[in-house]
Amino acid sequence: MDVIEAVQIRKRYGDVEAVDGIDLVVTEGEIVAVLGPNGAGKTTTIELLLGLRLPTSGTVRVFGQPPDRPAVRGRVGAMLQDTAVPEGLTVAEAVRLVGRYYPYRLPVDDVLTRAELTDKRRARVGELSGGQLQRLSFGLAIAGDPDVLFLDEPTVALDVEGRRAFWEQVRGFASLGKTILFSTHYLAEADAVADRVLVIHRGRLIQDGPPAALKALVAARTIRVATDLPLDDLRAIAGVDQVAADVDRTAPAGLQYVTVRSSRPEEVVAQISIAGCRLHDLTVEDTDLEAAFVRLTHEGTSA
């Protein structure tokens, strides 16, 4: 079932064209993560899909109707960016009265024990640090019980552990088979946390699919490894992309250690060995999704 469809979305500000052409198709129960480097169109694009901003031309729909109609509303929870919850009240009351504006509504307990905030129950909002408001936001935003969650850069204010707790949360959350579209800067949590990721590139989408298909779209691999073989050799070798001297680590006496990209691993190092040169603590690892972001925003189109 297709809960989100936008149709050649576009919002123009002045000569500023933040969203340019974006077709999307979300179905129910998918995470998805939204790619971009600051300015892409993330954030407004998200604000087109909740309805809280009207595109210049293009159409939106959830669940079939534009999002800003109240049985809409009442199936959506969104965490935004600036979330203002009055400092007075306690987080308690903070989590019962947004779920008043809903329908069905989750118990308040249920909600602190998903955002980690039981032991805050009683404490003013304007108490929290700021990791806890983030937190906070996460609750306000599935008070509702929803069927559809927006999470705009959720986990910016948390620490490590914050953010491997938080995505835990979401991940129960989506088991329920919630459809969940955020916005991170955080490669690593599109990566591990995403079935699809949409890359958002000077407004326009550039890519969208899993991952790994992301992944796939830098064919190399990364070689690490200590060796007395130069760089200039090294970038000789057939299959060879691309050749860098890692001067943050120390190598053995007479070794240099090189970060090697290529799409042929197996063969860069026997050739290396056939050269009779040394290796030393040699690593081959799969590119990383952060290395395929790089090149298709690098780029500015799919690949």
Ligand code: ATP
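Note that the rigid core is defined as the largest set of C-alphas that superpose within 1.5 Å between two forms. Source: prediction; values computed, not measured. Numbering follows the first chain given and starts at 1. Compared with the form predicted together with this ligand:
- Core-superposed comparison between the two forms: the CA of residue 80 stays below a 2 Å shift.
- For residue 23, the Cα coordinates differ by under 2 angstroms between the two forms after the core has been superposed.
- Relative to the superposed rigid core, residue 225 undergoes a CA displacement of at least 2 Å between the two forms.
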Second form
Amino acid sequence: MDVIEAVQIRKRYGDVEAVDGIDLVVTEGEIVAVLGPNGAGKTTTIELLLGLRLPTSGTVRVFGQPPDRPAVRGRVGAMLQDTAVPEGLTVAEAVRLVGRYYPYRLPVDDVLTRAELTDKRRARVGELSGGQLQRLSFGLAIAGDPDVLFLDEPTVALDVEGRRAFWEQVRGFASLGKTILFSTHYLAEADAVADRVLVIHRGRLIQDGPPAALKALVAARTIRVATDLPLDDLRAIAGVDQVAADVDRTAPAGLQYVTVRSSRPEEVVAQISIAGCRLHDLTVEDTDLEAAFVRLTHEGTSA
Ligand code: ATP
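Since the structure above is the form predicted alone, I would like to see how the form predicted together with this ligand looks, so please show that one next.
What follows is the whole complex; the chain from before opens it.
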């Protein structure tokens, strides 16, 4: 079943086309990551899908209806970047209060467990640390037991351990059959958490597929090696995409460290050997999603 459907949505702010014609369908139970550089249009897209802003043109449907309908709002939870909670409330009171706006709700204890705030239930919101506030924001997003959850850069205030724990809770919530769409700058998170990754650049969707497809799109691996083969000769090897001198590393006499990008690293290494050149301290690394994304963005820019 389609939970979210957006057709050619656009949002213009003055001269800025923040969202520039995005089509999107998210089906029940999917976990979708939205990636993109600063200002790409991720937040605006989420706001349009939530019905917090009206598109300049195009349509959004959530559960088949406009997203600002009460029947839809009762099934949607959101963790936005600027959630303001009255500082005088206790954590448990805030969860209870938000839950009241929903037709169904999770028990407060369950929310506190899922947000890892059980020991803070009586603390005032104003006393919470940045990471605890972030977790409270997650708790408030799930308080109404929503069927679909939007998370806009949910892990910005969390440290590495906090992020790991946070995604574990999100996965736990997703396992209840929920649909989740989140934006992030941490591409490793999208790779680890999402079934599907959308890459937004300058308000447009430039990639939509499983994380593996995004990686496969730029399957190049990175070879690092010290060699005496000149850079131009390296560039001439079939299958080499990019070559750069690695000037930060000191190589043994007569050699220089180079970084070579290629989707056929074995052949490249074989060619260096066939040329009778030396290979020292060779490593080959997979391209992570971050590198794939940087490349996609770059291609989007130059297109
Ligand atoms: P970030 O990763 O930095 O949060 P983003 O991908 O979420 O960025 P948006 O916040 O959606 O991007 O912004 C997209 C573009 O629209 C930017 O150029 C931004 O300056 C502009 N923009 C966003 N909100 C407004 C607004 N209320 N008024 C005017 N321009 C806006």
